[in-house]
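Take a look at this single chain, the form predicted on its own, given in structure tokens.
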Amino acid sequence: MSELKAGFIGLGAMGWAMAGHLKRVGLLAGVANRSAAKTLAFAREFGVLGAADPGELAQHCNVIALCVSADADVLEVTRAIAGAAQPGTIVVDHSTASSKTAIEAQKIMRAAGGDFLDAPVSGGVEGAKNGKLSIMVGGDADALARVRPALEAYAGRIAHLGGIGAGQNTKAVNQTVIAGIMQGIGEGLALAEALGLDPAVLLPTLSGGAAQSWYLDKRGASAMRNEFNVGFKLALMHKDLGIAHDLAAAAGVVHDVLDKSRSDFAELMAQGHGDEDVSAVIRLKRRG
């Protein structure tokens, strides 16, 4: 490939620091974000194009990376990016979608003389600020070796993990590991409320052994203190879990926990916690 020209599409807590990143190491020609007053605030502070739509964006750039909501999204915004695209670009989706998505994405890229990667994050709006997410990629190992400037200017780690879908499948992993891990948490620093425990000595004195966990250091506290604001929307949490639930009732696997914890953030949802972080499970935790 040529020079790498990046474009970056949704700017949402995530998406913005990203594309920042991409422009700290002078990759970054453009972006383009649904809301336009977005695109054009970004444009401006960052000195690069603020295309009006994805099309326009693809005529600039030769690796755009995605980063929006739904598996509709992301099929609607990689057609209009095939329908203006250079042959050679390069799309890396970093949402998280079904790997059917991702396949279907790929075949539109290569019908247009491009390629597409799925290449799910996880590390939370801490890691994209960081420049320190883990990335899971699946597609042709080529391709990534091309775009992989592009994604190490906001990642602490890459891995590739085979074929187009692979990294939605280990995405979906990542999802069902986690919804076990603030099951646990939820339940346990309920009790610990319960028992009158004191967050300030308890927090520290949990994460110095085995319970340690990346949740329970960045989400234990501000949930015992009731502040839900500071991560990962439990709504799209709810629509992840749902990728991984069809997953694993394909696979033939128990998925005892994806129910209990879809259940859970569909009440939550119910309630007008949507926009809650993940860790407001908790407040399930607390009744009776």
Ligand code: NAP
Given for the second form:
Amino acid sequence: MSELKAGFIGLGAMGWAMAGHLKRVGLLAGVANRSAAKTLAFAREFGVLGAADPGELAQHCNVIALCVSADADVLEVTRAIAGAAQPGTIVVDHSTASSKTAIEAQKIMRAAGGDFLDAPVSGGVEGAKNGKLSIMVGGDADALARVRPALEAYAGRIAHLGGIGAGQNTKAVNQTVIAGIMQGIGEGLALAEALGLDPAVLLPTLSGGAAQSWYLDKRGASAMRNEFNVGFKLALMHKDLGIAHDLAAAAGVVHDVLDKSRSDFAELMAQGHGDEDVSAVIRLKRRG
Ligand code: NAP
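What's the form predicted together with the ligand like, now that we've got the form predicted on its own?
Below, the chain from earlier opens the complete complex, with every other chain and molecule after it.
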């Protein structure tokens, strides 16, 4: 591929910071987003093209990264890009979606003379801001080699897991593991509150031993302060766990943790907490 001209679609909690890193390394040509206000704000702040839609952005780029909400958004945006893209354009999808969607999106881009990589990320909004995301890629190795300089702008680690969909399958495993960690932290910290333990002493003590985890370090104190306004919307996690559940059910393996977590997040969404961080699961653990 000649010189990379990158576009970014989806300027939310993750995407805004990731697109900012592409600008920092000099690769960002423009951005787009569903709500125009974010596109305009980003374009003004960073001095890049703020495209009206994915099709307009595609006319100016040869690699377009996505970090949108869910499967339907990935397919909608990919179709719009394919309708306007120059041959050779590669779409790199950082959203968490299903491997089925990745396979479908690759077909769409290949029919347009381009390619598609599934490349979900882990590391949270902190990882996006400090450019240290772990990226799990599925798809063609040559396509990854071509876009790698763009991904390096916000990656701490880039792993090629296999063919198309392998990145999303890895992310489903990642979310299954995290669901269990969050259940444990929610119950443990609710118990600590009930026992009157001091968070200022408790949390560093737990983090200094075998209970240490990213979630405990980054979300333990805020959860005990009842602050859930930053991070990863639990409605998005509910969507991720649906993907993991379907994979686990099809594979015939146990999915008890996924079932419990999905029903907890559904309950919180029904109570109007869907936009809160996933650590809000502690709300359900306090009431017993
Ligand atoms: P978010 O804050 O809700 O941002 C999503 C962004 O995508 C919004 O700006 C939204 O536009 C835009 N968007 C959605 N659908 C679109 C479409 N069809 N066309 C154009 N733009 C569209 O979500 P996020 O936390 O950044 O997460 C984004 C993705 O990354 C999700 O798949 C999530 O599961 C995954 N993820 C999140 C985290 C995390 O810690 N937050 C970590 C790893 C992975 P509007 O302004 O119109 O809403």
